[in-house]
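The chain below stands alone and is given in structure tokens; this is the form predicted alone.
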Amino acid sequence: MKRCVEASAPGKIIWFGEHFVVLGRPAIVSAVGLYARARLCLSDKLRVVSRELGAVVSENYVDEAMKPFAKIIDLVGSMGFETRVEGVIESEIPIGAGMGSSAASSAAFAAALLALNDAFSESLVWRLGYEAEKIVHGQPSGVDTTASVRGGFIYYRKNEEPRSLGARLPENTVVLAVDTGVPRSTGVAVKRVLERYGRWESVMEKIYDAAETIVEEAVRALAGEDAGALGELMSIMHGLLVSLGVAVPETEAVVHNSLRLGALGAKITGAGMGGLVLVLADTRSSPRIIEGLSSESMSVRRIIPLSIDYKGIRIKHI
């Protein structure tokens, strides 16, 4: 019989502080009940699918979009672990979405690829996963192969080890990714908040402060399970989003339309400029929401709903 393990490993959300972390300020994201998975067996050849990807890695041809599995399985080979395995790796998490799919992705296949070779550990998941998002985001920050592995909140600042938080999702609340269905470019967004901070230093410089103070609150809200504090800072820090230009009216028609409805908070989740809408509602309150963002006059392509992932990367053996 193969020896076969499946990791799954969940995908990210960022409740506050985005861009601001470009330069140097904290956020706060978590991991979220949406999984990528790696199902390997051992084998005598090597030959790794990705379904969402349309894509193969084997021991004669590496697809572009497997490069970043490929890195790992030639980092995996170097620290004499055996890397001859077939197998599959797919992802429920939406691709592009700012919800951290290839760091997942990443971080289930070394998962289940070092689990196979009785060698898992935390901590080595996450320097391979990383080393696989270099070849992804240039320079990424590591705090979503932290959410795919550790789960939970995360605290992160730039050039500072993350760190979990501890907390948990007030009770009788629901999150919802709304899915604007608006095309938007990470680097675009990134490249017009850093220009018209270049043209406004010492406005940008107390906005920056204020978006600093707002993660700090937050942290605490988290720790009283205030639900009530957590959307109001929330609707605050989509106000501060707004304020560096990254907002469109698909997106400000969600965040007012779901304050409308009852929402505890809304706010523009990743880069902006389209995407996702993070929203915070009470139990009672979250059908009439939804029934009101799903309306035609919305044009919303798609509402997720979230719940928070507390456990991070998962081994199961098959």
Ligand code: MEV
Contents of the next structure:
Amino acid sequence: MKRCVEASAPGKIIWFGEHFVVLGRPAIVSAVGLYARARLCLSDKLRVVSRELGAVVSENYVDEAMKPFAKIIDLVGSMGFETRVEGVIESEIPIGAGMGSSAASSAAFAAALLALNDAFSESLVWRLGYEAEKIVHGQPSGVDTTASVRGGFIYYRKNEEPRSLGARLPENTVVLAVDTGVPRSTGVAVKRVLERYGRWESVMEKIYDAAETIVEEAVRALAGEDAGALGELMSIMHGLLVSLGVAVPETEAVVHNSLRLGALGAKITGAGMGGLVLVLADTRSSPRIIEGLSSESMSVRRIIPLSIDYKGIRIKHI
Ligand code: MEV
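Pass me the form predicted in complex with the ligand as well; I've looked at the form predicted alone already.
After this comes the whole thing, all chains and molecules, with the earlier chain placed first.
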């Protein structure tokens, strides 16, 4: 019988500190219950297909989009392990939305390949996943790969070992990712923020200090499962992101309407200038918020209810 494995790895969402993290301030992220999966079987040849990318890697052919996976195959092969596998990679994480779909796909693939060789370890998956992310994003911070491998809420600061917060989402709360449908470029948004920082460093330093304080307060709010505090801190963080210049009318409409409809907090998540808004609501008011936002077709493309993933990567022998 063929030896086969399925590995699943979660996507992520940034709760606090996007952009500020670029200049060394802390951030809080969590893994979310949307997954990339790699289903692989040992074989006599190499052929792996990505369903979402419509692309393939085989012994003698690599689609451009599959280069991150080819890198993992090379690295695993150079460790003396078997890399002749057949299978598929698929993902339910929206692509290009800042939810870590590429990091999760790489982590799932690396985990499945290692598990087929009885060589799975979280640290090795992280290393391989991070090498693959470098091909996608140049100089990634590594936070996406960390969230995907570990799961849960993570405190992250550049050049420091990420810290698992061990926190849970406060009870009776609902988390929504509201997609404005406005395409965004992380690179363009980061450049815009850094330019404003360069022009107004004396002002910006105070805003960056405030962002850091918000993250420290959010760690306390999470530890105390204080949904009200968490929501309010999200809205304050959003105000700071507006001051960085990454708000657009669509994100503002979603934040404003979510709060008007009774959300506990709402903020841009990720790079901004479009993309996603993160909304925290209590269970009772969430149907009203979802209904109200759904009628805002000008600024809402879709609403994605999120659960938090506390487990990180998992392997199943199939
Ligand atoms: C983008 O998802 C998050 C940013 O902070 C950029 C980064 O951390 O590399 C805007």
